[in-house]
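Read the single chain below, which is given as structure tokens and is the form predicted alone.
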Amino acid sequence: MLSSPRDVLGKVLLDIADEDPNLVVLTADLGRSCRIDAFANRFPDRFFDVGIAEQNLMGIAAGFALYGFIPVACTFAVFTGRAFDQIRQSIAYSNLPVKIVGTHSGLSNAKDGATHQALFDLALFLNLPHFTILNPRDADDARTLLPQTFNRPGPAYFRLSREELPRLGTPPPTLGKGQILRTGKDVTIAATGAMVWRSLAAADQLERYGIAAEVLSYSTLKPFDEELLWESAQKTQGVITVEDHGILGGFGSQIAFSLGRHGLPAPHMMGTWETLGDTGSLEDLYRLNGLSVEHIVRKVESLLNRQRQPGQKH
């Protein structure tokens, strides 16, 4: 079955907002492309439109907390970086308890072009102090995660995907928690959002072929869960980083910089590079990016091939 994170906001946000009458939410002209068009139907009087206009969306919502609401301001993914000032200055450096949502994030936003699709937002997100960060696999992930994140102090950023994923069906995470999906001993696959499943489906295929991959699930991306992810690498022959985000600052950068204070080897990271993004069907996007499924495969064969002594085989 098929759903998109982005598509379980809005519900989340009408069962907490039923508790919690502090919760407002607020948005840049995408109400019905974030999926919150019932909370504005449900609660008028605490839903805000600002137009297009990501600063203020940033500043009225680092208001709002100030007066003691829990803001939840929800625009595209690439959109955020038009107002990273105002998040630096006015949520982060005075760690408010605004939660950003950015949906269709990485390429997802397929057809619309680069101008539309997010590959840098992680970079600025991680950088910042007291952020608490998810990226969810699939849309049951974003189900649990959203509402825990609610419960805790400071300002959190949601990135959820537009594209529909497969519900995989896996043991609801914990915020802060990274997961062992699949367990293998030649190498490490690490993946997060909408990577995750493509980094399983690739680990089923190497099975074929006698390569046992141990595939690493990252929903929460800060709070980082250094230990899981030290405790594989030391056991295979190497690690593999899957994300929709470019290499540079994002998770992998971040997977690079524990496994080094670690003592371990720097992983081999799978990413976008030296592009804004294009126009095209997502797997398309996929395929020109190197993010397919059968490129995992590929990356993990000449991972195993580079290391592999003469005379030996799978």
Given for the second form:
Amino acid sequence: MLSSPRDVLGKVLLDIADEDPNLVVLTADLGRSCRIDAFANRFPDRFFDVGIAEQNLMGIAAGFALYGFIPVACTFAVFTGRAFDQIRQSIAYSNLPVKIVGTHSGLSNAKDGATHQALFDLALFLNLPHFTILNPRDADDARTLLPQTFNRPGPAYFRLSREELPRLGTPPPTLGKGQILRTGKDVTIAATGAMVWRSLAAADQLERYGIAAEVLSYSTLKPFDEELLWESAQKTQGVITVEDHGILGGFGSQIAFSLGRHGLPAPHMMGTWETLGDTGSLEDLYRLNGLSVEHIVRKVESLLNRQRQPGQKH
Amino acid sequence: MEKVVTSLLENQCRQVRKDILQMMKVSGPTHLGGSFSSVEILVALFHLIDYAPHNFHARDRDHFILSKGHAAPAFYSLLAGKGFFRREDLLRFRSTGSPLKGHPDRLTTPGIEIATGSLGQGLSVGVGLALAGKKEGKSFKTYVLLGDGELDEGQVWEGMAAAAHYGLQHLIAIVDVNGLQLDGPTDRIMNLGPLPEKLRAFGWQVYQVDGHDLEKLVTVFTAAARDPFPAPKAILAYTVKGKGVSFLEGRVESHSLALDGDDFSRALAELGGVK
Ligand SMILES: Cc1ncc(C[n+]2csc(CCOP(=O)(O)OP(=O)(O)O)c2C)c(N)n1
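Moving from the form predicted alone to the form predicted together with the partner chain:
To see the whole picture, the full complex is given below, headed by that same chain.
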């Protein structure tokens, strides 16, 4: 069964709004695309569409937070970059509880092309103090995790794919924790968001070749669960990171940093590189950027081959 | 306004300017020009509004955002006067670990509503506060102080449009129109004039005032706050950059600098000497 994380956003907000009168929702003319129109219809006095003005969106959200509301500011992930200075100064610096939603993350806005693809948002958000950052792996994951951030102080960033992702039926995540979705002794595949199902599919294939891959899923990128990573990395022969984001400054970089400061070898990073994105079918784009299931399989094989002694089998 | 009150506020303005000079003395080159031009605006405004430690955490008090965050020295002097921190703290301005940062910081400086310094952001925050107040049916005022050069930022005009769209009657933007920005005169760097017409076209009620005349400032702030017209209010306060020290007035160099030796003494003497 397929479902997109962005499709649950509206439902989550409706649930929270019923319980918390302080929730208000804002957007910059992307209410329908962010799937919050149901919220707008049900709570018209708690919904503000500020027009196509992302900088203003973030500032107004900060003002609502100063007054005591919990504002949720929704736009495409790529356009948060347009308001980064406002997020940095008007939200992060004053540690205000603004929840920023960036939908259509990574390459998932495939048909709109490079102008609408978000491949650097994590590089920006990961460096901001106070932020909680979520990148859910499927719709159920998003449904469990998003509400948990509303009990936390401070700002948050929700990175939501528009891809119709397989519902994985995996155990529900806890905020701030990574999860082992599949255990294995040969290699660690650490994945986030839309790359988790691809990594699990790759692990299935690898199993047929006699390779036991451990799959770590990171739906919370900040705070970052380092212990889980260190334990797995010490057990297997190498770590591969997979993200639909530029490899500099994103999830892979975060893992490289974490492994490095624990004295563990650098990971093999899979992500986009030297590109702003492109137009095409979703699966073509993931393939052209080296991010298909097949690519993950081959990456693991080449990693293990390189480390295998001549003549030795898997 | 009673004569005694006027002379009290005049004294306060002199004190604020002297404080700014002392802050410059301990910390090096400082935004003197835009701090000095805003002094009467701030003193008159803070004379009127109830902005003090005792009610700082109340939601429905009047709010103030220094969008032109580089005028922090003037604001800090006022906050010290209001008892948000000790006057001695002013002399730790910009020193390592001091609560008084180069630009306003909500988390370390008591009395600061929100961080500013990267220009152009304060009005949007003010719109958010005023909109929240309107949603809750409150009538507290939200004041935002901007520079005229700051109006170059597109976000300011996004905020202007939104404030009019939402009919934010209790939002009051004050523009310190000193005619100079960092690189030169505002009409030569980026001419946005005529400002009154532009603001009216954006749906704002416009007031204009001599930004160094305390009595007129008090009158116009009072009028704007009471004005029942359901639109945001802009007060264009015409000022002189560097006001108060003759050899800084109207000079683009006054934007950020340090005065030393004789210049420092002369400036202080013009403001009535140390006291
Ligand atoms: C976004 C941003 N760009 C540039 C600056 C650097 N800067 C600081 S003050 C200033 C000029 C401001 O002019 P104005 O608003 O007229 O202020 P005033 O003359 O009252 O000091 C500039 C360009 C900044 N602080 N923020």
